[in-house]
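Single chain ahead, by itself, as structure tokens, in the form predicted on its own.
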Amino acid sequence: MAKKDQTIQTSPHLQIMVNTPLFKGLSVDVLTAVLNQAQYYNFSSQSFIFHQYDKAENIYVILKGQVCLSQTTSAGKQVIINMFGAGDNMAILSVFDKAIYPLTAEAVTDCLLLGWSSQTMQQLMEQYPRIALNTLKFITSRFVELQDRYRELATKRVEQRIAHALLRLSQKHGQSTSDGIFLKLPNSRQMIAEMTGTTLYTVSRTCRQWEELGLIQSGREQVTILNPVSLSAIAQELPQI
């Protein structure tokens, strides 16, 4: 369950907001004014921030933690659409009247979020048109991203889709180590299966093969990409280096 927190230093959060798609290009004075209209929310790991089909009431920016966005099909199957982290904004469609959340957002780790009500964000957009322009750009970019994901599902082999998913996650959530790019993901293989439209068995079999080839190293709730160049070659169906 969310808990509001009013005793937080704001300076580091302004730095995060500067690079958030929703607020790019705004001056520090404007960012400060926008931040003053926000509420702070704490969500514990495995708690839900919002549910698919609920009335969309808030727009969020993640300050700390990871959030999994998923959708449940009419057949009851869960599909993971994306993983968000610090600096990402969520539920931007909430700004539209009578909007509903098209996805479910679950805190993967303990999370700290900024939130603005729909009405507050509408007022901010009227006051600062740059936010409205950023919103349009963001929605367009998400539409293009979903088109790319659909094309992957329709045209790529399962090994390519798994490689693409690992590379996307590593770009956003990976940490560089002496061994490679480290990813901490709860229930990692099941999560990758739901992101790529395949089964846990297929992901496990593929990961074992890549481990034997020295491309990755996986463990409980973690994956290390040892050879990102070769993994990228698989994703693009190129000869491995």
Contents of the next structure:
2 protein chains.
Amino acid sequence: MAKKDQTIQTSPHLQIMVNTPLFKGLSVDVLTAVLNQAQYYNFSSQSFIFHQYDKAENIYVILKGQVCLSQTTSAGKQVIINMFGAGDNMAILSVFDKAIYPLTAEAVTDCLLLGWSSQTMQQLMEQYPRIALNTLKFITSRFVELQDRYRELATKRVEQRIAHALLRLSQKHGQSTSDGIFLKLPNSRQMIAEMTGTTLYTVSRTCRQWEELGLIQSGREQVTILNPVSLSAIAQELPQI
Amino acid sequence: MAKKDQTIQTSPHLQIMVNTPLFKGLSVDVLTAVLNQAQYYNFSSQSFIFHQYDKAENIYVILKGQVCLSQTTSAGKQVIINMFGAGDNMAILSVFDKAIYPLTAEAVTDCLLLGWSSQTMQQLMEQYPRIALNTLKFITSRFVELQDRYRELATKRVEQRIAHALLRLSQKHGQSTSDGIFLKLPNSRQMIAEMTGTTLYTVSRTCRQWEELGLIQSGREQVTILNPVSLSAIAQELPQI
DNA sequence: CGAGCTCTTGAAAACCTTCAAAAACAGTGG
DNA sequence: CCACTGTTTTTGAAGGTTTTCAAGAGCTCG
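Now the other one: the form predicted in complex with another copy of the chain, given that the block above is the form predicted on its own.
Full complex below, order starting with the chain above.
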């Protein structure tokens, strides 16, 4: 699935590298050194970047495309832990020896990634401690985020969780249009269900209801958020505006 | 609440320091240097070590006692994220400037902690990069753990989650007795409920049922696990043994 | 021995899932 | 262009799980 490709022009991607959490604050020289050690990877839509339980070999930065990170339970249910996009770092734990991917990464769209092997990244971190500290800071913030979502899952009702998930998705992956924020998601009801710990039926009913109220406009594999403010009010269970 | 105390004999605690994730693999010299920068803190049972939203100032190692980490929702519900004990590290994110505690830490029993200020730990990490790498490894493993619990919350029924919570607690905080593994928990039904995202009523019913089946023996503020194997089968929804 | 917790229990209600089936849609090939 | 196919979404009805509310029982400690 993955095709290595060394001939891609780096200039448009440099901007992403400069801003990605792992490499923030590095000098151009260091950044160039880091880039020289990287390999480009292409993954086509719906292909797998890595599988849960595989030996963790690479650490990635996403340059282009959208990646879905999910876990599968022993009973076969899927849970989507996160959706990543351009600029996001992935598979941090690969820097540790004998690490195992704790989840599966699937390309939702065609993706272009930059990757470093375990050993390469270990060396880079030793050579440039700033990278290690950046990584620590990044993973800590991800940890805090996940804690918040854990609490949400433990305390909020399905409707609120769906609202929240839509808002999070729209912030990260949405495109502003004249109507509102447009979201393209393959198999959207199913996906939203797996992000919020519910079923596609409940998501469908909830979205339908919101469509009736004019909060969203939804169709096959896409949702447009027309009224983020009301949606946010639902997410927090505030009295409706 | 906190009383600083510099006169405590370090010998019995040194063993804990050597094995705590943050300081694993450090030479005795380095460990001594690290210890010299630390301060001892005493917290009595039920006192707060820090509050959610406070400025994060200290990073801790627990030497003695049990600490409950919880978040409070805007609606006032509590969610217990973790229970820590001797040897555990706490409030890692304090090493970052302007960090805010994302949760509240309450001493469940009388506690003795070792603490370092933000700046001190930053300096230590710069001076001994091994500490930074240890921290990265530690927080990564905590992250992976939390992901697993997130999935559990999203996919499993209450009964299974309670079983899992009891098993986790017993592993970490239980005492082996002739009958089974004994767990002391103040306000146990309520606490278990807050750990599993359910209500104390449901926990009570579930525990009662397990007691009838002879899997546990439960009383006021305590639970003894008599049959961890069956409990584990319930947690995984296996056919009963 | 009474006050205040903690825990249990029952009944009703709310919430959500499951199952089944139909409708809507996109893409394909004739 | 249209019928056909497979996928995605919607909808209804039934059922299961869990919460909520209310009240009582049991323990502990001053």
